[in-house]
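Only one chain is shown below, in structure tokens, and it's the form predicted on its own.
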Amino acid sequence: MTPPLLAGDVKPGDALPRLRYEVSATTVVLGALASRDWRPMHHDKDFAVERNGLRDIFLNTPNQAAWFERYVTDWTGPHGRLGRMTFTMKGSIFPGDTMEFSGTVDGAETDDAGCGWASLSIELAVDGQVKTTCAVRVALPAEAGDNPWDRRGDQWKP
């Protein structure tokens, strides 16, 4: 078993991971059932193109908020815990796209609770074109045997 990434592994400019995924219909659609967004621009593609003028069904808010997370965690492992998370979407993602992931450390810290905290920038682009943005703070073990879920009330301040 993989020891958990502590705050003291990571420091600014460390970069993550790339992660790709080929968008499907099925990626789409399921996001946006997950979710309870019946608005028929995620799952009726003639809706999506003949009502809207888009070229296809395309991924919503929460779905790309889940990819997010998942992106996060895949690189902390089951220690990590998504503090704060922000992003701008400025374009979007359909079925034939395949996304990639990739992200910066821009700082590391341990704060007055002892709890370690990396903040991270990370871009979902399509084609080398950047589709979303997002900033991320996120609580990883402070050392071995710190689990930031563990973590309640004054222990956790994200």
Second form
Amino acid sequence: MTPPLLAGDVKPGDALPRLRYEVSATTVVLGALASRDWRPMHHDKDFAVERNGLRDIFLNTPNQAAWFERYVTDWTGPHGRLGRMTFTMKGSIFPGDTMEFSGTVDGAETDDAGCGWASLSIELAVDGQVKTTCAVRVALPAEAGDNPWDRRGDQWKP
Amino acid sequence: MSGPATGLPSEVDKMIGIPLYEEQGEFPVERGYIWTTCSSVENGNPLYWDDSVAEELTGGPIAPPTMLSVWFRPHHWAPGRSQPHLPLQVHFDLKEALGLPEAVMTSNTMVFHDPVRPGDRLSTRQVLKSVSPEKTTKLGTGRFWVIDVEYRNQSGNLVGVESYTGFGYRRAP
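Form predicted on its own already given; the form predicted in complex with the partner chain follows:
First the chain shown before, then all remaining chains and molecules of the complex.
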């Protein structure tokens, strides 16, 4: 399989394609149960309103991680291998919200093991308000025959 | 960042760098949750849906890396179970030992190592990396701490580390 994106294709300032998604109650509940998070604020609206003082149930953090992963690998294709992700949460995401993901390449480098890397800044916003930011380091093939997934031990420096 | 100069109780100082709360996941890594997770975020990466792509790129199916913590969330109920440790028990231990009633997580970093595969039996442990001197923020006065949660497979290979920065504090009077 030919990698759709190589490390050499990427340069600082490049923008990732935006992704928009309308969140429903099903999105929130499915995401919580997929990540084995049984806490009531992710499925019980009365609990979220009365106990958490929020307007509705809200997307849980592990499922947001899965959304960011999908956003990144939509761009890299299956050869893209996540090295690291850092989250900063600023606000909650509720049913009825339209999530908008946007991302920018901050840096591109090849490490001393020969692995290509892109550093990304990703924002998840609703109505232009940033709800979560995510800094990502993702490995990309250095050339068509390279596969970041083959790297182990000293060859993998996430 | 530790030692008598920072006024840390010795019980906390002694925790730093020591692996704590080693635990096995309650069930092996399995494809049902992988598909449900991909489905929940409409992740069409062929690595998770097309076995020939998985065979070619990763030597067989793997789990999405960000699912690390999924494999350790306990069943909602299980027969005869004693109370499981809270996730990030060290965080709650620190609040207690330092007498800090409030706490927030200020950031969370995940680092991914060897791929996780269906059938893997993962284990986890928590390591307190550092505790800061007392600091005052807009929330109140307290300390920052960094806790690493390490995940390994049945061969002992590191599959990932989640690093949490917490701030335990007393509200300003």
